[in-house]
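First comes one chain, alone, set out as structure tokens in the form predicted alone.
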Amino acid sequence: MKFITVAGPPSSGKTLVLIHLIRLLKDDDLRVVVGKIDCHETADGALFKERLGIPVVVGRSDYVCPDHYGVVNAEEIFKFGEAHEADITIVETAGLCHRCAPAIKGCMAIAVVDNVSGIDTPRKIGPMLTTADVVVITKGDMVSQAEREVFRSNVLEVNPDAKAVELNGLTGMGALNLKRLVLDAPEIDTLTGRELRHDMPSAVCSYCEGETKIGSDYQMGNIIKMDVKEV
């Protein structure tokens, strides 16, 4: 089974992108389940089953950060998929964070990221941008063709090893180019054992742990401070 991680920064259309790629890998009667993880409330699962009629779970990391939740639960939604004898199974994860980093040696990962999100933002984005595989790069349509050009040598600035797939979430057009390297992704017998490609996130803190009170008294665990001189 090909097992892919998606990510990207929130609204830059990750959901879009999955419903045009899988409408396609339906056409060769591939076999695909979601894995959708999100910090509360999302109505994506539903969408994924009306629209395109495939087996979705989804989970809510409330509290905890979604990349984190995804890798602990990555071994429960390899056997979700095997349990539906899926020839792929993709994982959406929210990404909230820019330095999360939810990709896995040996398995696809893909990265999602929008034009509109400004030309700079690529050098912005930590692990989740240069540890992917393929970048898919969407609402070309909403810039100039200067603004794409510039976006794209961004990408491939911060990541010259990726492919970089620019596709319209309205239309569908570019999908085809990803379906193409999705095909040529690896398959994989288990998770267990398999190591991410970056670390993940380190942040364990009296705010994590519940904490509300502002200042030094109230904090412990990783902390880091500015260094204001002038305070």
The other form holds:
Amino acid sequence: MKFITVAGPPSSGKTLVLIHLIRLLKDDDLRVVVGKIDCHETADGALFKERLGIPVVVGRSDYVCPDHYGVVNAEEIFKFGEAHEADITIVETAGLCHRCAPAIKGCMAIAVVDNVSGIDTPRKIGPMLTTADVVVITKGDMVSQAEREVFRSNVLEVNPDAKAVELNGLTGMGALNLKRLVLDAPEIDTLTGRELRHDMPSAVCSYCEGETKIGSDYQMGNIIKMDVKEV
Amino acid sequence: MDINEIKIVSGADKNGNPEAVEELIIRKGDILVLAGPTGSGKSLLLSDIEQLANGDSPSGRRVLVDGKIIDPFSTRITACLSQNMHFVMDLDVGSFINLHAKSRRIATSNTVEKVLELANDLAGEPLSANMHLASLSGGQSRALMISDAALISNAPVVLIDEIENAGINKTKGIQLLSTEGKMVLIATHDPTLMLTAQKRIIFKNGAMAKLIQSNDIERKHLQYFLEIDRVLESFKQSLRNGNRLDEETLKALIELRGVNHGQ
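Alright, leaving the form predicted alone aside, put up the form predicted in complex with the partner chain.
All chains and molecules follow, beginning with the one already shown.
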């Protein structure tokens, strides 16, 4: 089975990208299963079911970091895919803080970023982008050709080994290129023992444990204070 | 990137019947119009070219570049001018042109000047390097997009989706791309644009149904279409400058009608 992680900032178009991709994969008679991870209530799981009629499992991380939650539950989602005899299991992550990335060594990692987020975004979002094998660039219809070219070149500057795919989430233009790459993604037998490409943040301070008050007296654990100097 | 020819080996319509046009060849400098009702398959052809379909798209078409299948990830052969008329970048025009040229590693000392000169040739209102991108009018933005696509973007194929007449000379814009050696494909419903091209493909039910070569008689029509466009444009300018229509303007219109009827 192929196991693929998909990450990207909120509203970058992850779900629509996947819907167009999976529609093409289904046309090729491939069985696809989706694991969708979010922090809060999400209707996206139902959207996959409704539009594509494929098996979907939804995980809500609630008060836990969604990326930690994603890793903790990766094997469970993998097994869900196996139970449905899937050819491809895709995990769509919530991808929020830009500090880490869900990419796993030996599994295809896709990052989704959008043109409208600004030409400096590729430099800002860190490991999510730098650890990706494939970078899908969306919302090209909302900017000019020149802006698309500059954005793309900034993406490839940050991650020169990535394949960049421009995809229009409304029309699906570009999904064919993404499908071609996904068909070449490696197959794996198990996730157990596999490694993340990037470490997760060491978030073990008092606030992780539910502290809400501000002030040094309330701060314990892994605390880093800013060096406050004017830029 | 320099290519001389794109060949599209046809596939099938929505029902799986072979396309009537078996093969389509587009050469450097060609202007090709895609016409047909909404949903007839114009966008699918643009999509096939953009993604270099190799029998793996819904149409089953194959796109050969200079006779060969090429890797869609190593080379981008298309630039698109969509209906979008505005920039989202927070920059002045000069810095923007330089930034784009640098990302393509082709910036020289007079790049900005050259792009602006072409853009000004197309735009109704003049553009300068210190203007802010966000403050440009639709016409100025579109003129800049075309001139930038002609001079900086290296894609040999320019795909144009229904270019609107927003204060620019659209036929001139397209001629310009063509003389810069681009292959220009335009999906449009506009009769003036349709006749600007030497060839047009008519789409039906997802397929290339007919390939029509324009001829002398059609080009004579084009002169009148351009005249009508020019008259409408002058009325637009006049009305938005606060003028009223009067006996004079009506007379001018009636005369024009006479010309069109060959009276």
